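One chain comes next, on its own, written out as structure tokens in the form predicted alone.
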Amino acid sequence: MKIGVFDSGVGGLTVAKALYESQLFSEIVYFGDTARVPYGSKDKNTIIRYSLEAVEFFKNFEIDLLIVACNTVSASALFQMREEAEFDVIGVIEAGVLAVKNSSAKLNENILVIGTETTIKSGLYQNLLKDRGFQSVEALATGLFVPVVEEGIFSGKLLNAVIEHYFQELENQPEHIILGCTHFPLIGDSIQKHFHNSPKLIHSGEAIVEHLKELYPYLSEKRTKIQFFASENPSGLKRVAESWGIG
């Protein structure tokens, strides 16, 4: 199988790496928009113009499969993707939300949900947790996270100044934080750090590669290719793909 994986900007290569690491494709096209990251803070119709566009760009691969690796794109323009695309499209949403049930998660526990605005405010992840039992769940929007990480910033003050702000008014502490935009696994460490209960983290690429596995049961392992591209500055792209062991 020939997968393409598609997100805003470098925050998909957390997916990409998890698909790469698996071995179960013969290959990977990653696409990144980064001359237009990030999406969290745009309007819906403008997220489904540009997801549109990346359709089109991926008919150039002879794909047999597209992960939608950007939560943004996955809660506000599935739908329209798939209605264009000549192969399958698959976002993270669901594969998270399923990570979680088959996680040790107790339907009474504490579930956090951190994304970008339109991805907390599509209530995708919160409707689905709780058509599942889920009691207690929270969530989050946690835009500032996208330009910290893009900028290269992992740890230390001005990160752990961000964290506290957005968590310093939580009702509850979370066993459960489900890490809603590909570039938050970056800052994982130091986000479970913060609470004193180490709460579990869910990661969109481990939870798409098991969703992947029970939806394609005949794939087996093979040496997996890559490619990188990107709608600016494409080397660069590449080079923390390199930095990351991708490829």
Ligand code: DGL
Second form
Amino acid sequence: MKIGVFDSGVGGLTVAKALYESQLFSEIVYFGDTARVPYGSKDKNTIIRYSLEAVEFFKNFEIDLLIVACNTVSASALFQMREEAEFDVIGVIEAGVLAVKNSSAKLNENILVIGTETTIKSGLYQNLLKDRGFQSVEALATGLFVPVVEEGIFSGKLLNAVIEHYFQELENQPEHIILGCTHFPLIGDSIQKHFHNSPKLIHSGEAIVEHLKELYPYLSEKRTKIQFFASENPSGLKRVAESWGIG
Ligand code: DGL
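Following the display of the form predicted alone, present the structure of the form predicted together with the named molecule.
First the chain shown before, then all remaining chains and molecules of the complex.
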């Protein structure tokens, strides 16, 4: 199976890495819209427009399935993308919710969802979790984490100050945290350390791999070929991918 992976930029490589390492696919085509990142603070109509342009881009590659690594796009534009695409389109949000369910979380445990402003405002994670019976769901837009990670800051004083800023007013200690943004797995350790109870972290990349294994149980490949494209500075994106051991 040949798949596309779409993100607003470089952050989606966290998802591409999990997909690459899963050895489920013969080929992955990655596209990051690095010229227009971040999407998380943009208007929904703008995100839909950019995402439909990405669908057009992927039409050149004869992919079987497009994985939307970006939580913001998954929350805003999946329906419109599916209407336009001649391949299946799957987002990461449902997979993240299923991952909480599969991690044997109890329905009364505290679940915290963090993501960009647009993702949290869409209410999609919150609604899907409630539909599955989870009673204690808190959601927080933590957009400042995105530029911090973009700066290559994955630990230390500055990050801890931002973590403190966001989490000081939480009503409950979470038992599970959904890292509802491509960038957040890179600061997962620091986020987890903030809490005394070592909450379980849900990553979009791991979650989507598990979800795809359930959807397509026959998939398996020895070697995955991967190609990288970006709307700006593709060699920079490729360098990051290589430094993460992808490709
Ligand atoms: N990729 C986005 C997400 O997962 C984060 C970066 C952005 O705001 O574009 O929500």
